[in-house]
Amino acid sequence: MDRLHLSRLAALPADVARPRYERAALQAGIVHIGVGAFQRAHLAVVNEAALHASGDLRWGTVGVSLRQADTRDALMPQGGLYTLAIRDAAADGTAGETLQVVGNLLDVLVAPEDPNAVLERIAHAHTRIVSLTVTEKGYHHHPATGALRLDDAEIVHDLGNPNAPRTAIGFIVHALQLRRQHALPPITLLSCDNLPANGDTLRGLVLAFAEQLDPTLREWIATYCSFPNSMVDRIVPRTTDADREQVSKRLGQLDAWPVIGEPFLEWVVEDRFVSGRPAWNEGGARFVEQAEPFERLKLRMVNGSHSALAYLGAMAGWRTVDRAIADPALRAYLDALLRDEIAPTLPALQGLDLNDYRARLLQRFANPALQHQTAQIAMDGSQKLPQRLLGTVRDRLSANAPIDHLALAVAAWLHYLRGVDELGASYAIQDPMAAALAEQLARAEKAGSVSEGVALFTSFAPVFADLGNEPRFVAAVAAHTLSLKQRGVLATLTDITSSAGAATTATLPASR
């Protein structure tokens, strides 16, 4: 089978969408750090629509891989082309798929092979935006406080090696120093990761790093560069060999690394771009003055419930999200979590019906065509819980409101950290704090009781900050941890949903 390539686009089936702009004229105005499945199924697709609609060809993308060459090695023999497969299922369960070949990825640089090439690309005159999807752990910050970890080995390395940085923060700051030295215009730094106030967070980290190098550089960045906050939302499962085979068969050409996505896509961005931007609104992006209400909505409703589902589902032995949510008790639990404990902490958004949003979200999770692995969502819990769940817990405690369902989600993470599910299958804990978490868990297991162990574990400040001092929180997590250990996921879910149902029935009026 021939490889997917620009020279073979005309041979694709008629129902496969493809680039319609003059690709040879495309300039690289965007450098994206952390080029991976999500970026290629979200940002790049919106950018593709903008190119088609506007004809402004200044906004091609150069991707940067901070660790491995696999994305480069798969895509560059294809000239950077790849396929997006949007998958959904009809009411009768029949799977459907639409394919689009995306063309705005012009090159992929592998940072460890040639860090200077990455620095020069960010410092290039054509570059106007540097965007990031490096996951929460890629920011080398304290999840509980948002502060740069100046004692982090990678950050220490980058401060001392301006020509060979390793982290996104290091590359950005050293490249901005080059732009300043070369009298080039400032640029926009756009975080698209699941962090609260992600642009503000990135700005704080960049300025903290720059302060260590040169206070005048810090001042230049703070004065002239922009850091818009943004919210991104699309479920993008990890691509499998079966996906490659299925997509290539439909194309009639070999695509070494297609990406899979759901039909839903949302992108809310603050319109603060110091050197221009693509017409991303043509691809469905919404430009706003303040993204924070939308960020909070997504982090708490989508990501918070996703993490709760992943830990409970993984421990029950349910490998995919759709399998997990097919269990009536888990679905009822998620529905109550979203409705009764998360939604009340959210600000009103004009035109948004939270009940409809909740129903559509549960429907998205139930999409059987995605085969989204619970283990994929369960990674890096130490980086995810503070913004996905613990902020909501704090708001509920401040309002003296119940936290029972939120506490179960946290207990499920502790349960998951054991490394063995309830069917006896073992798995590795993938987390940048895995060693520290294992040490904390071992100490907790040696405590005199589950309550004492949970109190010890939740004293781990890098994740929980001051929540370990909140007796209501510790007691609620301990109760659910004990239930999960002694009775398992299903019995615990059955209990909490039965209790919630009884409480709801007791508060209903006699008639309507």
Contents of the next structure:
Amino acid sequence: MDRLHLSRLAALPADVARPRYERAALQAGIVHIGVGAFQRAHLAVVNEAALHASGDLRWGTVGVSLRQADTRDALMPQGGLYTLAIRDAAADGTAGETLQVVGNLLDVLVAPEDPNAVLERIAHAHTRIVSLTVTEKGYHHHPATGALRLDDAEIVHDLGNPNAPRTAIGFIVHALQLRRQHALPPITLLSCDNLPANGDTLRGLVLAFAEQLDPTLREWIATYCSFPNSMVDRIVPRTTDADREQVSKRLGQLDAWPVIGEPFLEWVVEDRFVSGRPAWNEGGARFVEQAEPFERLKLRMVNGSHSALAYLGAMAGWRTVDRAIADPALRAYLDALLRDEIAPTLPALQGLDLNDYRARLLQRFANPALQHQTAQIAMDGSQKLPQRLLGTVRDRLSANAPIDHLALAVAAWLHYLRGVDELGASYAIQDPMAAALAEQLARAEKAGSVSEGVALFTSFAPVFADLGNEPRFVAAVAAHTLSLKQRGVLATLTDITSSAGAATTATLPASR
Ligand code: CS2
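What I would like now is the form predicted in complex with D-mannonic acid, since the data block earlier showed the form predicted on its own; can you produce it?
Okay, now the whole complex, with that chain kicking things off.
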């Protein structure tokens, strides 16, 4: 089979969408750090629509991989082209799929192979935006406070190695130094990760790093560069070999790394771009003055419930999100969590009906065509829980409101950290704090009672900060931890949903 390539676009089936702008004239105005499946299924597609609608060819993308060469090796033989497969299922269960070949990725740089090429690209005259999807742990910050971890080995390395940094923060700051030295215009640094106030957080980290190097550089960045906050939303499961085969078969050309996504897409961005921006509104992005309320909505509703589902689902032996949510007790629990404990902590947003948002979200999770693995969402819990669940817990505690469902999600994380599910299958804990968490868990398990153990575990400040001192929180997590240990996920879910009076849970949960 021929490889997907610009020279073969005309041979693609008629129903496959493809670039219609003059690809050869596209400049690289955007450098994207963390060119993984999410960026390719979200930002890049919105950017593609902007290119089609505006014809402004300044906005091609150069991707940067901070660790591995696999994306570059898969995509560059295809001239940077790849396919996005949008998958959904009709009411009768038959899966539907639409394909689009995306063309605005011009190059992929592999940072460890040639860090200087990355620095030069960011410090290039054509570069106007550096966007990031490096996941929560890619920021090397304290998850509970957002402060830069100056004791982090990679950050220490990057402070001392201006020509060969390893982290996104290191590359950005050293490259901004070059831009300043070369008297190039400032740029916009756009975080698109699932962090609260992601732009402000990135700004704080970049300035803290720059301060260590050169306070005048810090000043230059603070004065001239911008860091818009943004909310991104689209479920993008990891691509499998079966996906590669299926997409290539439909294309009639081999695509070594297509990406898969759901139909839903949201992007809300603060309109603060110091050197211009693409017409992303043409691809569905919404430019606003303040993104914080949208971020909070998304992190708490989508990601909070996603993590709760992932830990409970993984422990019960449900490997995919759609399988987990097909269980009536789990679905009733998530519904109640969203409606009764998360939604009341959110500010009113004009034009937004939280009931519709919740119903649509549960429908998104039920999409059987995505095969989104619970294990994928379960990873990196230490980096995710603070903004997904613990901020909500804090707000509920100060309002003296119930936290029972939220506490079950936290207990499910503890339960998951044991490393063996209820069917006896063991798995590795993937988390940058895995060693510290394992130590904390071992100490907790040696405690005299489950309550004392949970009190010990929740004293782990990098994740829980002050929450370990909240007796109501600790007691609620302990009660659920005990139930999960003794009776398992299904019985615990049935208890919580029936005690909350949820009418929908009269039926017994289906078998796994
Ligand atoms: C998920 C997110 O992997 C995870 O932790 O919760 O990637 C989620 O699918 C996206 O944020 C949805 O926009």
